[in-house]
Structure formats: structure tokens, C-alpha cells
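Read the single chain below, which is given as C-alpha cells and is the form predicted on its own.
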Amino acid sequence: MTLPPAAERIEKRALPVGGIALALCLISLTRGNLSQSYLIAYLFWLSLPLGSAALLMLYHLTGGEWGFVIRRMLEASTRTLPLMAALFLPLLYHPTQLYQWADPAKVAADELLKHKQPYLNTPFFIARAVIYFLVWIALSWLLTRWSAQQDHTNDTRPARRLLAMSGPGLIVLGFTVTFAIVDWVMSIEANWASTMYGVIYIVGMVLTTLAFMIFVARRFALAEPMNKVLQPAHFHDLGNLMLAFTMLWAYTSFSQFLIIWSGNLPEETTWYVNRMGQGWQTIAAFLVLFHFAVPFIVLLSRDVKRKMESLAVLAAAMFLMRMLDLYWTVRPAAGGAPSLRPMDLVAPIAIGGLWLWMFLRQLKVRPMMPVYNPQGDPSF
């Protein structure tokens, strides 16, 4: 497939300014200044390749023509994640910049670090990120390689295998990202956990790509062949969906507040009083309006949804509020009022950069529509 001329002209320029803004990122990484900037930056980009393989799953097992016109652009996605399982190394180069339970000194003076040592050592937490990433990957493969299959017949059997799979994957893929937000992210403040935390992740990972294809979606409605086939019923279909999960992601954010709102307990209070003083509150009033409740406004309405270029606009301020909404979640862990250090602007564009040249080059590999559509046919 031929890209749009604006499509190429990103992926010619992605490459090199990712690659220029990765070695600033290696080289910070050497002076111990990078980690939270760069763990940020990762879990908002790996977001894309995780959630394109959700709703890709979720599309095999529904139907829908929201999911027809975008298949294409979902598969590219998941086909990045080699790259993000690459670019996943920096974060191993000195886990006790991150992780309190990777320093032995923190571990022998803390009796719950401790008591934690047999699962949150160095080792065991490698070992877990190959077998995550491998469960992804082959999840990926599986997707792209029976679809691709679908192109050269009519049979179903392609199409029946995408859909036998689809539901056991879902739940495959819930977990190993559960654990993955566990080891990654969670484990930063070791002695707090909350069994909402991989659930909160895994919606706004959905909502991230749904906002994310939404704006491509657009971009390509704009150039043949796509301004024939993107119609304003798709974007609406579209637009139900990204409302969806934002209300999921309210109802999630919510619960695991007021659950430890209302147990009120020293041991599990302390995670929101770190993100509610200090300027944090800010961001969270800022998130609760922008994140939430604007959005869900807007996306009540039908006209809204059927006009494209406004879903999009939409679409492009949700994916930024993702990112803050990542920022709030992590960085608090540090200590500290908010702060803006050139490092957070460095690693977006690196890792993004690279995602985005990866990507491009993977939509090029085949037709943007799939040639056969079995859930069409009655006898699927």
C-alpha cells in the first residue's frame, strides 16, 4: 500500500529524530537521570500495540464494520511490538534507579521489601518481561499471520481460527499485562498495592488507541483509497466506543479510590496522599474535568460523533491526556511537586519516533482493507 504524502513524509522523518532523541536518552540514562522520564514515556507508547490487540480480539469476537475499516491499522500496531520489547532494555540497565526491592540495602532494612524478595528480585523480573513479551508477540502473529491468509480465499477457516482464539487471547492478554503493570509500574512504591491498578491500565491503554486511530483514521479519510471506504457511520461507531471506555475509565479510577478511601488504612492511603498535595492535586482536578467529564459531554452527542474532523480534535486531546494521566501516576513516586525536566520531552519523542516509523512501515506492508470479510457472509 501507498501512504498518503503526509503519511511519508512523517515515517522519512520519524526514524532520524527518534534515533537522535534515543542516544539523548542513553546518554542520560548514564548519569542516572532518565528512568521515570523514560518509563512514562514507554508505558504511554506500548499502550498502542497492547490496546490495537485488545480491540482486534474484541472485533473478531463482535463484528462490526468499526472494526473492518481500521483492522488494517490495529495489525500494523501490534506488528511494532518487537521494537517495544528492544526498546524495553534502557529500564533494565539500572533497575535500583526505579525499584527500592532491586537494592539490597533498601531490601535488608525494610521488612515487607523482604518478605516481597522471592517474586520482586532482578532475576525473576527479566525472566517475567520475556515471557510477557513472547505471549504478546505470539499473540501478534497469530492475529496478523491467519488475517493475512484471509486475503488470498474466501474460506472461512481463517477467520474461524481468529475467532476461536480471540477470546481465550483476551484473557491471556489481560493477565500478562496485569503483571507487567504489577512488576513495572506498581513495584516503584513496593509496600502499596491495589487489585483495580492492572484493570485502570489495560482501559486507558484501549481508550489510548481508540483516540489514536481515530486521529490516523481521519488523516487517511482525507487521501485515496480510504475517502471512499471511511464514512461518518464508522467514525460514530468509533466515537460510542472511545465514550465507552471513558466512562470504564472513570468507573475504575473511581472504585479504586473510594475502596481505599472508605478502608481508610495508613498502608494504602499514603498512594493518593502523595498525588494529592504539592501541586499534584492540580493535575488531578485537571484530569477528573479534561480526561473525564468534557469528553464524556462531548461524545453524548451524535452530531459530534459523525463529523469527523471534530471527533478527531477530540481524539487528539484524549491521547494527550492519557500521557498526563500516566505522568500523575508515576512521577509522584519520586517525591516532590510536579515538574517538567527536558527528559520528559526527550523520551516521548524518541520512543514515538520509532514507534511511529515502525508503524508506517508496517501499513505499507499490505492493502489497507482486508480483500475478504467472512463476517459478512451469513454461513460465517
Contents of the next structure:
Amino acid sequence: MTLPPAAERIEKRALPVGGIALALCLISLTRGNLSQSYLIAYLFWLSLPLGSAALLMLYHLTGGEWGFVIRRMLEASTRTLPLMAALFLPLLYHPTQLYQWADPAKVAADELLKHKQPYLNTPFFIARAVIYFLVWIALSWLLTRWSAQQDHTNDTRPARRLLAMSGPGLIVLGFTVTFAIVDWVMSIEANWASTMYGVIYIVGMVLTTLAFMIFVARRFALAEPMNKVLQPAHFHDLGNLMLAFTMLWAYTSFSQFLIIWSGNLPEETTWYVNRMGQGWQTIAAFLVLFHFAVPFIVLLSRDVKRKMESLAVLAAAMFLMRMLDLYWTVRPAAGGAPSLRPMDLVAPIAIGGLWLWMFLRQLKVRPMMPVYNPQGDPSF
Amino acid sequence: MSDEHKPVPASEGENPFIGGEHTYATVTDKIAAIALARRTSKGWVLGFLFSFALMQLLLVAVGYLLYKGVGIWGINAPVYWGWAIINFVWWIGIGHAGTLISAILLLVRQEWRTSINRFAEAMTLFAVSCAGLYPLLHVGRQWFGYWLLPLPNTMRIWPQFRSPLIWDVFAVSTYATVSLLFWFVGLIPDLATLRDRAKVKFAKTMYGIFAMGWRGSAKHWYRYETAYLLLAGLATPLVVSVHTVVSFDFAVGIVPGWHTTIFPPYFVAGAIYSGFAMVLTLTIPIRAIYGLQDFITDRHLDAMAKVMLATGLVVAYGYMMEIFMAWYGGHPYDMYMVLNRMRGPYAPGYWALIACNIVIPQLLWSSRVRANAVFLWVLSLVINVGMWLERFIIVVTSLHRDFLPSSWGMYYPTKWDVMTFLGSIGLFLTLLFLFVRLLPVISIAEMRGMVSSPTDKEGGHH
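If the one shown is the form predicted on its own, what is the structure of the form predicted in complex with the partner chain?
Then the entire complex follows, led off by the chain already shown.
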């Protein structure tokens, strides 16, 4: 299908812009001052294909028109995973920059790191990453393939397959994302552990995806042919989902905080000490206000959710807040006050540019709407 | 997009969640008849007598407890939280399914909730009543129970507001209040139906009083719908908040096995899991006895089974993260706690819990299992047992061997613990029997909305 002119323009420019930014990143990489900025940007953009896979499977399990109308965008988004796998490679260039456990000297000096060696070691780390990507790409492949088959038949078999894979698929996705996040982010502070950690990222990635999809759907709703399909009711449902995940984010984040604060054990509180001092507390308070309180209150309004434009503005703001949340989660791991390095801006443009390019290209190769919706068929 | 491929909203077309040929009249007849039948069936009388007798155990156990003190229970150093807290968490968890069904499923427009919500809400209320007893009995000097409330007093002594045990007081009492209101407001139109249909003067009067002058005018309905929706909105956060606070009771302490950040969502999922198991345990026999298969269809059971499967998997995620992080965190106490659960003196309980909560329920993946009511019923009992064991393992194994081996000990329940627990089951069943006999177990008003009326062949609209 053809994209709206604005999207065409973005697609044309995204590749060179992303490519140049990536080149800058790679230069910076060889000088050894990229890792954290890159990781933050990477986690942020990776949220989209993974969150899309989660939402697709949720949709296949529960139905609902909200999923039907953005389904093709979600599918296109999951098809960017091979690109994301390639973009993971720079993180492996110099693992000791990020991960103490990758440095034999530090491991030898630290009992706890020695204890974690069987899990936290570079070969196993890479092997796990390969497994995660294989699993995710397989999920994306199945989700897209069966959906495409459905376009050519009125038989419900592909839809049944999608339904059957979605339950196990969600489980597999949940576990792989959890461990990926433990590996890639939590292990930066290798002496710290929290059982809630994976859940917080999973909730965040779905929230990022919802915000992105609402924004994109709004753009598409301005032009033919999607303006005939996308209705305020869809935005209402998507807005409700965004509200639910905003609350879930606050719930999981606050629970983790409260439990650690109450326990007040030094090995656990370090994580918050690093994130609530030296200026980080301002960002933390900002997150409480604008990642939760304000969107929560605004999203309670039915009018906001049904007015596409207002919801899209809120979604765009939420999208940026997700970035800030990841920045607040990852950056303080190295200690020090908040600071903005050039790479903090370049890395998201690099990965984001390439990601958007791939996303829009993938969006073009399939019809924007599925031909047949067995979910709405009473005989299904 | 061609017309025949248009997505069809679930509310149009034939409703899959109601069987047989039903009209407004038959729905009303069928459901009201259970409460209004002149003769009480023998089965009901026997069941009620059994439950009532069981409840007497509670009376005896609590009476002796008030006389003698909590020393009659098995609690002692180092396990100060025994069956009382286990049963509290178990009962309060069971209640959550009712609130989820009645509030959240209403808000997300899941129509299949309609025939089970009344029943599930009643179950919630009765389960919360049983749950509420335990902490009150556990405080030791029960006559000072009101000290838990922040009452102004000359000594200026306040409860410790930082303690989740105090949040529990607020959470549970709010929960009980909102659940009661929600249930009662939902009952009003049905009570009016019963008032209009009752032949016995006394019944007519009583239903009349509680129907609060309901006449079914458009204005009544308008206010009713508004109130019901508002209460649903109020009840929704309670599904999450109550068990979250219960999980804080454990997690804010630093006891290995309690102090872990995954507890809140994992407790909430466990609560819904056990609650749906209890709904199935109760609805499957009731629908068979009163012939309600047209209203509580196999698709309802299927949907509930799926919710159980999903929440059960969240619980499994919680167990797994706990075990993994115990190793990953590298804390000797955490690691020991996990090993002690698996290999220590309570290991049989732990493995039984894994079997009941994680392994056996995987059968629910099979649609044939979900379609078999008898099998599902047995499975629901297994999950009920599993969730009780989970709380036992959490409470007892975490406490009985903590940091200092010199202060390790064992916990054994006494006959008074057992009597109190059985007695609370008696209380729960007694209330349920009364409910089934006196009130419509399915919402008549809402079920009418599900069927085609004689004049509206298209049907299905609210």
C-alpha cells in the first residue's frame, strides 16, 4: 500500500540520517565512549518490535477492534527485529565498558561476581542473546506469515493458528524479554537484583508501543484510505489500554521502590541511592509527574481519548517519557550526576532512523488492513 | 473492505453465552423460581445442616480462643504467623475473582460475566467475611481490636501508619464495604422482581424492604446504571490494591522468602487464580443441581478456565523469578531459603504446591479438559489446595529458619487451628446456602438483557 506523503518523506530521509548517525556512533564506539548512550537508545527502540509482538498476541487471544485496525502496523514493527539483531552487535564490541562481570580482573576481586560467573560470562551472554533474537524473529515470522495467509482465504485456519500460538508465544516472549533485560541492563549493576525488574521493562515496552501506534495511527487517520477505517472508538480503546499500562508501569515501579525502601538493605538500596541523588531526584520526580500522574489524570477523560489529535499529542509525550525513564534507569548505573552527552542524542537518531526506515518499508509491503477478520465472525 | 467481512461486535447476532430458547419471561421464571420455590429441597436442607454444623466448630474454637488466648494455636517462636495468616490470605484471595468478574469484566465489556457475577460477588463477600475474622482473632486481645483504627485518644497513640498491617485494615474494610454495596445495588431490581412474584406475605415484605421502593421506571434504571458503573469503577482498583497490600505485609520485611519485589503482581495474580478456582468449585455443582446450563454455559466454564490458566502462569513466573534471583542475587540466606523449601522439612508441601499450582493446571491448555465440567471441577479443587499450600509455604518456611540457626524451629498446627479453618469453611458454606435459597443466584435483570424478547427478534441489545 502507499503511505501518506509525510510518511514517504520520513522513509526517504530516515535511512541517510540514521546511517550517518550510526556512522558517528561507530566512530565514537572505537574511542570507547558510546556504550551507555547506545544501550539506552537500543532498549528504547527495541521496545517497539517486542511490544508489538506482545500486543499482537494479546489481540489474537482476546480480540477487539483496536487490534484489528493497527494490526498491520504491529506486524510491520515486529519485522524490524532482524535489523535490531544487527544493531545489537555494537554492544558486544567492548562489553567491559558496560559490564564489570565481563572483566576477569574485576571478577577475580569480587566474590559475588565469581558466584555469578556461570551465568554472567561473555560466551554465555552472547549465546543467550542469539537465542533471544532467534525466538523473537521466529515469533515475528509466524505472526506475519499466518496473517498474510489469512488475506488470501476465507478459511479460518490461519486465524486459528495465530490463536493457538499466541498463548505459548506470550509466555516465551515474557521469559525471553525478562532474561534479556536481566542480562543487558540489570547486570550492569551486577551486585543488585530485583525480581520485579523484567516486569517493569515489559510493561514499559508495551506502553512505548501503544504510544507510538496511537501517534502513527493518528497520522494515518488524516488521509485516505485509513481515515475511513480508524474511528474515535478505536482511539478510545487504545487510550484505555495506554491508561491501563500507564497505571501498570506506576504500580510495578512503585511496588519495587516501596519494598526496597522499606527493607532498607544496603545491597538493595544502592540502586535507588544512585537514582535519587546528585540531581537524579529531579528526573525521578519529573517521571512521577509526567510519566504517571499527568497522563493518568488526562487519560481518565473520555473526551481526550476519543479526540484523536489530543490523544496523539499525549501519546507523543508518553513516547518521550519512556525514553527519559530508560535514561533514568540505565545511566545512573555508572554513578555521577545527570549529564547530556552528544551520543545521548546521536544514538537514538541512529537506531531510530534506521528503525523507522525499516518499519515504513515493511508497512508498504502489505495491505494496510487485513482483508478478513475472523475474530469478528461469530462462527469463529 | 467488503461488507460481509466487516468486524461484527460481540453484542450483535446470536449470543453465544446463553443456551436454549429463552425469553424475558422464561429467564425470570427460571431464576426466580430457585429463591421462591415453596418447598425447600432435601438436598439443600442436608447441605445447609452440614455447613451449619461445620460452622459450630468455628464457634467452639473462637470461644475457647477468647477464653484462653492465641497460645492454643500452633504459633510460637520463630513462627508467629501460622494458619491464621495463611487462612486470611487464602480467603481474601478467593474473594478477588468476584470483584474482577463483576467490576473489571463489566468495564471491559466482557458479556460472559453476566451470568456469574452475582454469584461471584456473593462469594467475594462471604470469603472476605471469613478472611476478616483471622487478623482480628490473631491480635491476641481481640477486645482491643478497634485499636487498629486511627481513633483519636487522650494518650495520642496512633497506629503505625508505615506498617502495611495497618494498610490492611483500611484495604480490607474498604474492600468489604464496596463489595457489599456493589452486590446490593446490583440486587435491587431483582429484589423487586422477587417482591412482585413472592406469594408468601413475609417474603413479599422482606424483599419489598430491601428492594427500596424499586418501580423500574426509566429514572430508576438511569440512576441504577450510573450507580452500578461508578461502583464498578470504585471496585476496580480494589482488585489490585487489597492483595497488593497483603503482599506488602510480607515483602516490606527483610525475611528471606518474603522480601522480594515481584510479590505484589504475583500475589494479585495468585488471588485471581484461586478466586476463579473457587468460582468453578461452586458454580459447577450449582449449575448442575438447579439446571442452569443454559445460563452458565460450557463457554463460561471455558472462559474461566482460561483466566485460571493465564493467572496460573503469572504465578509460575513469580516462582521462577524468585528461585532464579535467589541464586543470581547471591545472598546465602535467600539461597538457603529456596533450598530449604525444596529439601527441608516442609519439602513435601512445597512439591505438592508446585504440582497443584503449576504442573497439573497445565492440563487447561487442552480444550477438551476445559469442556469437561467434572474434570474442571476436580482441577479447581486441586488449585484451591495448591493456593492454600502456597501461603503455607510462604508463611511457614520463610519464618521457621531465618538468619540464626540457633533460633530455628518447627511449626505444627494444633487441633484448634484445624477447627478454626474448618469452621470458617462452614461459615462460608452456610452463607452460600442461605444466599442460594433466598436470593437470585443469577442477575435476572442483566440476563433479560442477554436474551431476545418476543418483540425484539434481533435481540442482544442492552
